[in-house]
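A single chain comes next, written as structure tokens; it is the form predicted alone.
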Amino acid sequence: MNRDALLQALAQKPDVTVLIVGGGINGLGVLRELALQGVDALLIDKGDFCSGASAAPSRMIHGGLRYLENGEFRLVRESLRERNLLLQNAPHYVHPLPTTVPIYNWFSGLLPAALRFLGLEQPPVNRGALLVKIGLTLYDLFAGSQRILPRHRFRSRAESLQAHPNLNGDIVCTATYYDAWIAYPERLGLELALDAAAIHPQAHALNYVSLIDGSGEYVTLRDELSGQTVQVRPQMVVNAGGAWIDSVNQALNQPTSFIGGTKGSHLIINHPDLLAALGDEMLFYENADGRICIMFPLLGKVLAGSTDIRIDDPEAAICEADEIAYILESIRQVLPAIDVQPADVVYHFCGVRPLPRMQTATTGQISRDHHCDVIEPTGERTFPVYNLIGGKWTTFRAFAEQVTDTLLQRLGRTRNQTTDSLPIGGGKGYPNNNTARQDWLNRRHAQTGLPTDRLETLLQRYGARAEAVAAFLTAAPDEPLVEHPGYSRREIAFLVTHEQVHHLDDLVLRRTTLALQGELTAALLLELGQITAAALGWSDDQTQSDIERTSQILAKRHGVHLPHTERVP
């Protein structure tokens, strides 16, 4: 059912049984959830999918080494069972990173860590070989018989130097250790919508649709494209807000403090030696002030980050300068020898973690863990309100398992299928291995006539589903972008027509990585432009309006700056 027809349904039928506000990947996850178990459920968002937080993940798929500080024990033994069920479900995107420590000291930070683990606020500490190994041995125990990454393991300093010579010599060894990255997140959430889609034929998505108000029975929802309002009547509702789950909380006339969030800030560096010096490799360091930082390769660049600020307002979450500097200089600490400068920043991004409101030393201590809050129906409201607080991307899954469990019960049913060995999109009928892979190709080369390395990228960039991509681009005419022959029109066009794009921020921020790898000119959004144009029925006033506001969504949160962008002809 397209957009338009699922509205009007709704202004006719309004009856839903569970309305999902937010269409991140806690959200999405819900709602496949749901499907599964023939839920009939409709999920929003006042955005594109994966707008927010999830957006701006480290793009570690990790156990959460450093939590252990904070004691969060069960977090980190069920998000290293998480890592490992992502690695199997969603091979097409998540793969094995090693992570390299550098470590300058043997024994320091053993008292404050102790301290800091009986519940007493403490500063932020170097924290010596010792303590390090006292982590990852507890990481590899809580790995347990789900094991299916190497141990750790230590290495002398002129080991460690040898294998990166550009590390700080003042390191006295390294730990290696075994977690997991993402390519593609906003993708891997899309393709929980499309699942969810094909599972149960009342399990919608709709982006840019944005909740305005709740009494009594209805809510009432507003279609940011058109301007139209509906009221849908829902049994219960999820808040998958995020960082807006007190806004959202606001608008169905309940206010609630729940949200304490902190802003995260990433870099994406296009720096040879950098790129280089970490190999296939992540290092997982320590900054001046004690807080950890990341950079490893992506896609051809480099990710560094984070931050950890505390912030009140989630639309005034950007990377600012200072944050950049911070990130930079983190990165001369650790490799002293290369020279990374702010023109080497081609991307950044930035995105607030929904954390609970708690008040704590250090922004460090919050809880990274998840909990549902619900609020239950007043004498103006009729309907249950379960808010989703906390969480992280590696645990999705099981965050969205255990409110699904919860709304079962309430609604007096029983699961029918459980998804911690459920393939996601792409990763259903993954080649895993190198004979599988070469023999997906052959038949896919055989059925399109596509050469295989043009198939080896699609499988590279949607999983399985590059067989579905292959078949639309030779069901007619098609040649590469004049501005990047790496995509073709027909690609392009399949994305806006099978995957919900409505502006071109959609396509080159989420559906594809043009923007996050420093791929997008001027002229390649004109073409992006013209092309969704053409498959969306927009006007020449309308494709340029589009190509401004993307421009400036650009410039504005992400630091790429188009200042040349042409006109439509």
Ligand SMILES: Cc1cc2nc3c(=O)[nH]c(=O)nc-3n(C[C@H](O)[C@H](O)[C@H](O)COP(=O)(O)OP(=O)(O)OC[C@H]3O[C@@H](n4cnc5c(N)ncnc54)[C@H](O)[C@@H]3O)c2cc1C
Contents of the next structure:
Amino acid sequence: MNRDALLQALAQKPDVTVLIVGGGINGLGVLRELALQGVDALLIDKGDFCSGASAAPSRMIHGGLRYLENGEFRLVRESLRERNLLLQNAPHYVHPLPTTVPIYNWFSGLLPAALRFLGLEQPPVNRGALLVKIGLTLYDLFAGSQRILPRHRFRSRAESLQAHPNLNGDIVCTATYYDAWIAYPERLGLELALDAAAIHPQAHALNYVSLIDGSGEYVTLRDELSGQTVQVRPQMVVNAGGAWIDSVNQALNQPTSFIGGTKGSHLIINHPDLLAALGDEMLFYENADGRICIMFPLLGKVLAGSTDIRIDDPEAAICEADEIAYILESIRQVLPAIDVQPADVVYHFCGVRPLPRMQTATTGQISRDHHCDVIEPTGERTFPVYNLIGGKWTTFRAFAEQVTDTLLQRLGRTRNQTTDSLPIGGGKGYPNNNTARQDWLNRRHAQTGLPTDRLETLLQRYGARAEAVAAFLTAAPDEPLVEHPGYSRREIAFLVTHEQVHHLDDLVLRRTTLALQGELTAALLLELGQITAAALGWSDDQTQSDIERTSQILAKRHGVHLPHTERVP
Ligand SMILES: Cc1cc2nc3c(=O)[nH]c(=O)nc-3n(C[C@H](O)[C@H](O)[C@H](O)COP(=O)(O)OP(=O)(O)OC[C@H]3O[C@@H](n4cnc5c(N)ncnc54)[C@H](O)[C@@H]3O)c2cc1C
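Show the same protein again, this time as the form predicted together with this ligand rather than the form predicted alone.
Starting with the chain above, the whole complex follows.
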């Protein structure tokens, strides 16, 4: 059912079993779980899917080595299990990541760690080799008997400097362990919505629809594209509003103060020497203030981050100049011979971690675990509200599973399927080894006539969904974009028509990595605008205003200043 038809159907028949507010990874995870159990559900997001915190992670799919310091053993164990499951269920987007920790002395950090372990607040300081060894041994242990990734190992100073000649020469040794990274988090989130709709016809996800009010039996939703409102009557509401959870509750006339979010910024750096210095590894290093920072190669550039700063209003979260300076300074400390300047930053992004409200000495000590707080119905409001607080990208499946079990119990229904070995989106049927990959490419080449290198690109971008993309590309004449021959006109049209694109920023920020990779130009934005306009029936004025909207978002939120905006001819 298309968007307008669905909104019309809701106006006539407003009953919804579960209304999920928030299309970040946690809301989308719950939608897929419910769809799998055949429960009718409607998910809405005031913006695009995965445009909040879920678009701003460090892109690590990890157990959270650092959380051991806070004694969050349950979370680390769960995260490692989920990391391993994502490597299997989303092999098209989640890949192993060797991670090296530079270490500057042998024994320091033990006393503060012991005090922290005893529940006494201690800011992190200089973690020595013995402390890192204890942490990594536990990490390997928690990763379980089903060993998907290699165990950690230590390298001497000489070996370390041979592998990474640019590392700060003050190190005494390094440790290398394995975690994973995700290439396209926003796309994996969207695939959960597409999977849910394919599994159960009454599992719907609508972007650009806000919850604006609610009392009695009804909740009022506003279509942000048309401005029209519609009322729905949910049996229960899942508040997966992330950093906006309290404002969603405010709109439901039940003030809460669950969230004490912190903002975090990341930089995308175009610097060949920095990229070469990393090889295929992530550096997981301590900054001068004891905070852990990271950097790793991402799609030909370097991702570096992050910051962790308390913030009240998630709408106000943007990457500030002092955050850029902080991250660049941290790089200078770990790789002093490499000169990275602000001009090398081609893109930045910022998001707010939806953390529980807690008073701690440092933001790093706020728990990264998740829980669900239920607000029961009152005389004023007939439905319960399940609030999804905290959580990592990595643990979305486990969190969604736990919440869904609670919802099923309340609905008097039983679970009939689990998601722990269910492939996501283009992970289903993904060719997992070289032979299978070659076979996949040869077959699709025979079917479509597309060159195998083009098919390989599609496979990397869309996983096994590349088959559907390739069929669409060859169903009518196609040609490469003039301004970016790595994409074709029909590929863009496929994304617009099959992936709920409503604004150009959906396309350049979340369906593709064109902005993130620093590949946008004013002329490319115009070309994309014209293809989108043709697919969605936009007027010239609408196209022009969407180009301007996207240019403003790029400048304000991502530090991408296109020299001028091309006008629709
Ligand atoms: C800087 C940073 C680094 C991180 N790094 C990692 C990492 O490397 N690995 C990892 O596992 N995790 C990481 N995380 C954590 C992870 O990204 C988040 O915990 C997770 O994305 C939270 O998802 P969510 O769905 O709860 O929230 P969000 O993704 O923020 O989704 C909430 C959604 O609710 C919508 N919404 C709000 N109000 C309304 C309304 N009134 N009506 C309709 N919709 C509404 C918003 O538009 C938003 O899309 C990081 C987070 C940040 C910020």
